[in-house]
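Starting off, we have a lone chain in the form predicted alone, written out as structure tokens.
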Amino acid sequence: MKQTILILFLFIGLQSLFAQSDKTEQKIDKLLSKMTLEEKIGQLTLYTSGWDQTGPVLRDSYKEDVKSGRCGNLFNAHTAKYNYDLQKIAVEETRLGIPLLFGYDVIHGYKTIFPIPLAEACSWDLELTEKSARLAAKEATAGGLHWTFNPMVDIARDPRWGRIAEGAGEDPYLGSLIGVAKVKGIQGDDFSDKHTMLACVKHFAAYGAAQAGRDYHTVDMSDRTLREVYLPPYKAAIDAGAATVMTSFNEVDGVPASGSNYLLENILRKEWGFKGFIVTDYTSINEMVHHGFAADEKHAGELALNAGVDMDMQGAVFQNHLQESVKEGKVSEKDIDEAVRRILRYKHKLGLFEDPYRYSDEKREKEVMFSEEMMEHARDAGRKSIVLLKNEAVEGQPLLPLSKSTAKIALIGPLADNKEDVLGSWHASGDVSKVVTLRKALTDALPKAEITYIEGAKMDNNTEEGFEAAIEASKNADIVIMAIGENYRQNGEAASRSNLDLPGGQQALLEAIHAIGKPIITVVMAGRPLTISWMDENIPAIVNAWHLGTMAGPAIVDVLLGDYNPSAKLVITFPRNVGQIPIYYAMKNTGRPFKATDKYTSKYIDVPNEPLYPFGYGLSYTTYEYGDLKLNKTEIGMDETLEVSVKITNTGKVDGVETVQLYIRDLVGSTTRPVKDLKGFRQVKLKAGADETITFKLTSEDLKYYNQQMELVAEKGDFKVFVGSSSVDVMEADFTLK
């Protein structure tokens, strides 16, 4: 009788939003026929507002264009006022009174700043993930926001490549996992929850693979790689409902992604039946002309409308063109109409055409902004992004945690007591005033210290201007803190760089005070790993803290100073040398895998194939023992489920938590396969000598891959397991699929 209820409500649940769906529906069809097809086409137009830059500026009329209907939607507009009278301006002074969609890049916060995603990446921890998305929409959304431009889920194996601080690293199953955290977060489970707002998955298609690790440059590689690395993120991050996706500035397969009917039509339409709307990156129509696809403007255009390109951001290509390709017949006005309703459904959703200032409430904006919630989860969440990479005895103690009873402390370095870098790139519209320094924390944290400050180098030039006093510092001190890395701008887009070693003045300051002879602590703060050899090889204690954002310098110090265990771990490898990138854990066998011993096999005669640190290595205050690795079986059907259980021991003195990770080889395929791929990974909480079995399970479709005929199979054969605390830190075992 229950369950007959139960069938019964959700079959009336089902049926009402049904009804409600063909109501929208009804309405979009009825706006749709008074609509000129100069309106229709500015609802296929996204301007920039000038309140922020993200790209070339190309026209200051937007406001016009807004009173015209010539542009349905803005970006780099915020804040709930500014937001209001822009959405006033619509609603009230045009023909048919469609609301705006307002855009921003809303990357790792709005206000308060989170760390930048890379970063996030580090901590595994996919429950972080989502309330860091929410949150950042809580207070986006206060500031009169509808749509973020996040999450990116571009693969990335090339740290010269800036914007690989936007995404997740490296491997495709964990960014998948984190995509999809983050559209959860972001968009929620309704949409007419006024904390909510639309996410864009980007940039489509396979933008982290630009060659040299250069920015905006050419993507070439196969349909198998395409497939099976770097396209998994995005339809993971589309299967769990992503409103929109945006197009990336590179070519794949000679094609354009703006331009592409494979990647936009085929792939993302057809196959994985994606029902929101497309977006351009900045210009990038326009830009389809330089790639020498297009042979104007006007013909850059008919292509990207033809791909299946909706909305047309900043290039005005849309708004230039399209009445007259429509009158040429190289453009179909039902396509037009098509990609208006699926932009007006959206704003139907947000529930803007029934109140199109309900993200703009002042006294919203001023309840939310820096709330206690969102400063706390900004500190936790850098705290767990923060990768401990060496802390090697001093003294015959492990020099981190720093005792509580330090008395002289010199802190030295360009990142010490620096507000805006900290933030990272892309920190949206993050106030500088509400940082949190490493200093000021550290100050506050060792009230009884005699705490040094000096800059000591700069990051974008060679002066040695600060050296003495930081030297001196540095002598009269019993322990050194050096805050080194990048600035905001040395990382992010525009912004590749072909040597990753400590820009500017840095290096040559660490190794001055290393002559010293006093014990040093680097933390290291930058947007991508950086080449630091020498420093692994001559420092014992390396903290890798990203940038952090708005409560950086709190979470540093809680982890300098043991409040808070460190836990993360690499998503990304660090290379000993740019000479080695791309380098990535999931690599595959060549005919002539490495010997030491024989030359003529694969590797270098001047620097070993190892990173300096692999993909998933982290270190902690505590230690973990791993137990024997047991399987189940050792054989499994197609149908069957392989158990992989693995005891993890506290052996320390202080509780932490340890992210175990479970890698597969599938030995011998009917096309090559890479010699480690992550499966699983499970995070346990572990008190000081407490244990926990951890079983993981593996079916035949975690054993899929692209055969030779391009199916997505599970072959019979012989698989290797891995499980441990890194990529190469792990115990083996074997089984097979029968």
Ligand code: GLC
Contents of the next structure:
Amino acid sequence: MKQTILILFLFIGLQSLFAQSDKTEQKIDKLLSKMTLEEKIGQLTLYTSGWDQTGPVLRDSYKEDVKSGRCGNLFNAHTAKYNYDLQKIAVEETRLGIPLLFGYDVIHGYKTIFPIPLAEACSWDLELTEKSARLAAKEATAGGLHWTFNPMVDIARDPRWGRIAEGAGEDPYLGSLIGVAKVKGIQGDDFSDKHTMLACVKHFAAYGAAQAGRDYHTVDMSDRTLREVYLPPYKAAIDAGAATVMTSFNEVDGVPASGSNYLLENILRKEWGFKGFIVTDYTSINEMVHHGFAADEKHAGELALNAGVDMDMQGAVFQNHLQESVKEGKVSEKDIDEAVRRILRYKHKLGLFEDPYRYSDEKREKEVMFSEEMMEHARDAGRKSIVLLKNEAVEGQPLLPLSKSTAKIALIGPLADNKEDVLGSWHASGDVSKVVTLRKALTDALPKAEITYIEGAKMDNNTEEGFEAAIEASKNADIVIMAIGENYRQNGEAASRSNLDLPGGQQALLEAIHAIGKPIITVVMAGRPLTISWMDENIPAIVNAWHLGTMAGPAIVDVLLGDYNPSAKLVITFPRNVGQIPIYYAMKNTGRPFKATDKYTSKYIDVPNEPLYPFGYGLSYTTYEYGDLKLNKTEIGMDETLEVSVKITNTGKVDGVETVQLYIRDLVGSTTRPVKDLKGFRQVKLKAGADETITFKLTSEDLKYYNQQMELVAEKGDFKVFVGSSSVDVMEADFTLK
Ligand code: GLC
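In place of the form predicted alone, the structure of the form predicted in complex with the ligand is requested.
Up next: the whole complex, starting with the chain shown before.
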């Protein structure tokens, strides 16, 4: 009986859903039938307002464009009031009153800024990640926004690329899970809920594989690498229901993404069944002329629309040329109608036709921004993103956690009392005045300590004028804390670096202070891995604190003083020098794997093959022991499950969280396989002295890859399974797929 009632309810629910979408389609049909071709093209047009500049060109005619119906969507326009006024123009002063869609780059927070994505990914905490996205959406929607150009899920394995800061690092398995968590946080499960907004999966595709790490540069790779390494996070985010996708600036295999039928029609729409709408990146249609793929902008617009692009960001190409292209039969009005439909469908889902002003509530805006909930989460996300890279004993005692009775501290470096740079790249409308710096947090936490702060060096020039004061302060201190790294403009978009050393005069200052002989803790704050080999050799305690956002200071101090036991693990390999790049854990074995006793093997003669710090690495204030690695069987059939169990013991004196990682290696494949491939991880909370046995499950699904015929298959054969605290520090066992 109960089952019947449940089925009945389900049926009624589904029926009303279908009825609702039918009603929406009928409304769209009716509206489309009234629209002129120019008004339809207006809906395919996205312009920036004059507030933030995030690309090469700005338009100051956006209000007239809205009023004339030539622009149906705006980005970089926000706050309840500003967007209300712009919406009013669209709704009350245009012929059909179609509401505007407001988009913005809410990448790691809107007003309250959370850790940059690369940092937060190091938490390996999917719930935390989803919560950050949900809270960011809560603030952004209170600021009049409907759509965020997030998640950025570009896999990146070259830290010279400045936008590595915006993603989840080098691994597709972890990158996929993080992309899904962000889509869920941004979109929730109901677009009519005004705390949720549209997500935008970007940058499709493989933007992070720019040659030499130089932004916007050529991307060229095999279809196998594209599908095994770069595409999975986009697909995962789309399978999670992402409403929109943004095309990337780069070409892939000779075709710019915004004109690629292979990427947009074949893969995105046909293979993956993507039903949302596709927006280009900033003027990337126009840029197909520079690519040498389009003869002129009109030709570029035809290539883009016919490849599957629905919306032209800032290029005005659709606006200026599509009508003529339709007249010439180079683009069909039917395709334009379908693009308009895909966009209007989401304006309906957001409830904008019913109430175009529902996201412009100034009372709600005041209540939501910088609430205690936001600030506390920013601090929590910050401390869970900090990677402890080194903590060697000095005179028998590790420097960290720092004793709270430390009397005299020299706090040195350009990031110690810095409000803007710790917000990181893409910090949206983050309010610098709300940032709590390391200096402020340390002073508040140690009121009795004598803390002398000296900037000492600059990040953007080599001046040494601050050295003397910094050295003097260090000589008079019990311990030196150096906050050094990058400013927020030295990473992010259009900020590739060919040299990843500490920029400016920081390295010289570090060495000068090291020469004094005082114990030094370095807190490295950057948007990417830096080549800190000298630091690793000479400094006993190194904390990698990235750019952690509004609550950077308290988060770092929580770790430095041991109020939070660092648990983060690297999601991106740290190279010893730029010459090692690209370097990542999932590399191939090659036919001449390195052997110290054999000259003719794959190596450098001036640096080891191993990175400075590997993927998955991160220390704790406690220690963990792995043992009892057991498999429930040594061979599994295609439809069987392998259970891999391991016992983890907290052998130290401090409670902690350990991220246990599981990798596999397919020893023989019809195409060569990487020496390790992440296939699972679990976060285990362990009190000092406690232990826990955890079990992973693997099936043949987890072992699939593309064979020579580009079929996604699991092949019989021998495998290794690895379980451990990083991609290097592992236990291993063998099994066979039969
Ligand atoms: C930028 C970025 C993209 C961003 C867009 C809008 O150029 O490439 O990530 O979403 O323009 O600001």
